[in-house]
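Shown here is one chain on its own, the form predicted alone, set out as structure tokens.
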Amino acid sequence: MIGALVTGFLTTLKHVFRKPVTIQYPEERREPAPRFRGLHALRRYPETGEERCISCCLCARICPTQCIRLVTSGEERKVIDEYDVDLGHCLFCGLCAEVCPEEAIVLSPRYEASYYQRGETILRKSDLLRHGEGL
């Protein structure tokens, strides 16, 4: 019985001087893995500031859950009026980012997606462009 008690104390003593494995979220944030697929983002050209999306709608067509909705206008050069991504239905598979010929839509390293209302899970074009700043 004393041997088991000493073994228990030694195990506890061994772990006391180790670096803690927990982090103090949200004060500390963990760096995501390099291939992490987080929230969607729309990118702009850094030189001109124009949106990269050419309204080809390939991202919406390839999405297995149909969670991307685009509304465009214009005949010769299409303009995106609305670009919505429903995170409640998205699988974060990354097919939309893979198929985009202009690399306009990407899955950013942002991972904080908690909402109080179901309607808040839909990211609008302005949200997506804000997520894409600096990418």
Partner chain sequence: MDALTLLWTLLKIMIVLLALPVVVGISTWAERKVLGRLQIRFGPNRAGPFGVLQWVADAVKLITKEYVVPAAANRWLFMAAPLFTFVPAATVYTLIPFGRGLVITDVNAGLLMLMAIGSLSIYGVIFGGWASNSKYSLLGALRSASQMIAYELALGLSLVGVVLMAGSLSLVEIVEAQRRVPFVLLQPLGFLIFLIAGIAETNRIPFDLPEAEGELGAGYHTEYSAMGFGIFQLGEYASVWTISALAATLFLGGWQGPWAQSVAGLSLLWFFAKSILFILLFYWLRATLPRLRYDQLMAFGWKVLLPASLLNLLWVAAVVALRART
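For comparison with the form predicted alone, please write out the form predicted in complex with its partner chain.
Here we give the lone chain, stripped of any partners or molecules.
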């Protein structure tokens, strides 16, 4: 028992001289893993700047928590009027991105999702497109 105690004390003492492993968050950030599932983003075609989404609504259907809401209009080629993702319900399961035939919705590496009000947790289409810039 005494031996175990001594080992324990020496271990903690040794740690004092090690560099802390903490990342100083707002100044230092960590690079998320390549397949990290962060906040949603809607992509565009880089050449034309056209939105990729064809409003097939597959993402909204597969979403287990039904947190995607789409409002579309138009006959020939539908346009999306509204595209909301409610982060308050989202599981970040990535099914929406997986099912999308156009690879329009993706989960970006952004991970900062703290808000002051509950309503702010709903990402609008404009937010999603902004997140999608460069993806």
